[in-house]
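Single chain ahead, by itself, as structure tokens, in the form predicted on its own.
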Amino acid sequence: MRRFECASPPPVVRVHKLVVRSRRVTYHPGMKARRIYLDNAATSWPKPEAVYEAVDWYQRELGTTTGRGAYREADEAAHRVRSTRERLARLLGVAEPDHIVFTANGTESLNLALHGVLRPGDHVITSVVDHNSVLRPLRFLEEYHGVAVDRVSCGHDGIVDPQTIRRAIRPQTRMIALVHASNVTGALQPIEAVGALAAEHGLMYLVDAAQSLGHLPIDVPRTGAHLFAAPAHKGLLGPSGLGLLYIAPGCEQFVRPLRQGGTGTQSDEDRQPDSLPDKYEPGNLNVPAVLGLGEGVSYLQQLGLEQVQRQGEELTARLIEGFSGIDGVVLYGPRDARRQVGVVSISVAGVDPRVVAAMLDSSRRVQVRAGIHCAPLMHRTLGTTELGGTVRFSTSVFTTVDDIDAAVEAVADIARAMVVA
């Protein structure tokens, strides 16, 4: 009988020659019981308390389901939910709450911006910059969907310059997809100048903002998206297990729904409805998580997006200005905190990152991420690929300077060692 194997043995990490003398890391047993999360760019922590309470308070008192009652808790989750729309819909400066679609989180959102939308004979552009979140569901459509693809370049910065994208537009073109900020080097890209292309010439427009949205002010509709998509649980301080996509309006029309079934509306019929958000949104949603993120948002505005953006600047600044005056350490992307958001990589003197990281964290408690940061593509033009990518730093609203004057310091201790090893 034929034996399958679904478990593959754990990769080999393979820790540079260096690493064997690292116990001349400073090592500061004070600092182990103070955790310096500057993981945000994976899921951002801690939350708002708002946002705990919100979700504890809808598991111990409303429990129910939106749209499929007509009693009181009922009523007041399917609330609770549009008033998240809404503040989503000020967010964002678009007028139509019900055009803010809940996913089951921001690559689904991103899966059913392309899924829904491209068809055989297309023709979509992207770039290097790309998350695997647009990356791989455009190569399965490419493989078996007949959609052609173009994944243009970026500069030494990170940053798409527009005109490599125009270059890129055939007769067949359908869509422009583009990140607004690198998970990897954080750089931001010209999406306003894309958006304009994209309307020069008919063309859909996605723009991810998983990294973007909730850590400076965005206007969609000075964009020019046609469909904007993020996760719930990064810079906008929700839960996880949640996505939003907003479409245009007019664009639900080119968006095909990825799944069918109940919405507790239009019941009689055994067809989607048309109407949205309920043509997108089959079967119960993630109620608390709508909940806990509409707190997150609410938090947001009451700093101010402005104050916001201004704050991670300062810090992304503080963060670059320390990590280059370390010997050994090598910085990727903008190298300006007004053309980034929060997100900095770095490789130190030749180590595996990941080797790296766990240095981080066992001597000062400093939680990081390392690796390819799923942007394949972004870390073969940057040359990191064999490095096995870089170390990742990124902020949050909870971030403070002494935060980021312990990582450097840390970094600092590291890097000395590798060059006296």
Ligand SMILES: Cc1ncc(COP(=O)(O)O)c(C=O)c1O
Second form
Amino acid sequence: MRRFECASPPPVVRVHKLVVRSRRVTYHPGMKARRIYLDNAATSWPKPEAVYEAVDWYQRELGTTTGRGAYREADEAAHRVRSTRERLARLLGVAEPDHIVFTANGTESLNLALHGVLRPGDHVITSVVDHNSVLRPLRFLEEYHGVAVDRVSCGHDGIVDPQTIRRAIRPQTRMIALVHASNVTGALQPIEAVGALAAEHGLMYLVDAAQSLGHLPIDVPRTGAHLFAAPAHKGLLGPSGLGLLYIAPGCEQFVRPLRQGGTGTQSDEDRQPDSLPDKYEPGNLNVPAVLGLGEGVSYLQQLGLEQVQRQGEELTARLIEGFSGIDGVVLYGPRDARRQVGVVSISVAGVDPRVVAAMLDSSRRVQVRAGIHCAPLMHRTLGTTELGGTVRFSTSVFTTVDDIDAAVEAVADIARAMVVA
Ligand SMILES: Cc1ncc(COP(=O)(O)O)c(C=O)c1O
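For comparison with the form predicted on its own, produce the structure of the form predicted in complex with the named molecule.
Everything in the complex follows now, all chains and molecules, and the chain you saw is the first one.
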């Protein structure tokens, strides 16, 4: 039997006198309790109990697809999927559940919006704050499909001034694509002001809400977004493998589907249906993830998004305050909990962020993300590319004050050791 082995031993990273060796993690009962998980901007963990139960219940009891079978379980699955769309519509403040389209993740939602709308000769405006899930499709469209792209800059606080977007508008401009909250600094962008600008100039407006949806109340019609994209697995507390794109009524005529295939509807036609959501949902849906998402949204709605936002702001303020008092720590972004989500980036005494992250995990089981966070232009703007990016802490509704304090203490220990060394 063939065995798969690493060709080389695990990498050893040396910093001053400290040696960090990457190890395989063996899970054992009780370990969960000791994890201080602050990597919720990558994906949220843990999930509400009802999310796990919904996925398990689907797998054991329903086990069927939607829109295909004519039996009780298939009807139940279809009803549950519909009810998740309705909960999402309430969350977004929109009246059309069928205009919420399920995708594989936030990246696919953004690809659908960008590839679906932009054509050769179009011009699109995005920003240096945006994620590679916007920047890379746009780079591809620029290189292979004759789409012109402007990437506007931001201020020192990581926030884009709508006037820089206004100045970039040209006669060929078709779309503005802007992230709501930076996944590096947490900085909230002025999406409503930019929406007004898009409306004034008759431009399609795409908002990437990957780091904001589920963390604060968002009324999509007020933002002016025609296309509103998010994953299910971050702030919405759903399972992996699912994303959503809201397409405002009437805009679907400008959005081509990325894929075509069976929908279980209008099956006598070999042409993709024009009706939503079928136009954009060929193939079997990730039903267990949709059911789990429904429970995640319901959990947030029971807590109340205002309360979730307040709690997030308190934790973020505590992180910012804690890090601000540590010698050798540099904080990036607004450094103001009311102008950012629960995402805080730092560097520690000029040490490679991956080393800091490995030390946080090995010393206190504080789990964070380190590096460029798929936002290369943001790091060039912050001047953190050469440093290897930043160390990023990100909260969820399950983060506690004790988690924050443990993280701050652990960073203080590392900074002390580095400054002394
Ligand atoms: C701002 C932003 N946009 C898009 C994405 C992509 O989402 P997904 O990982 O679900 O594809 C992420 C993921 O981290 C993100 O932070």
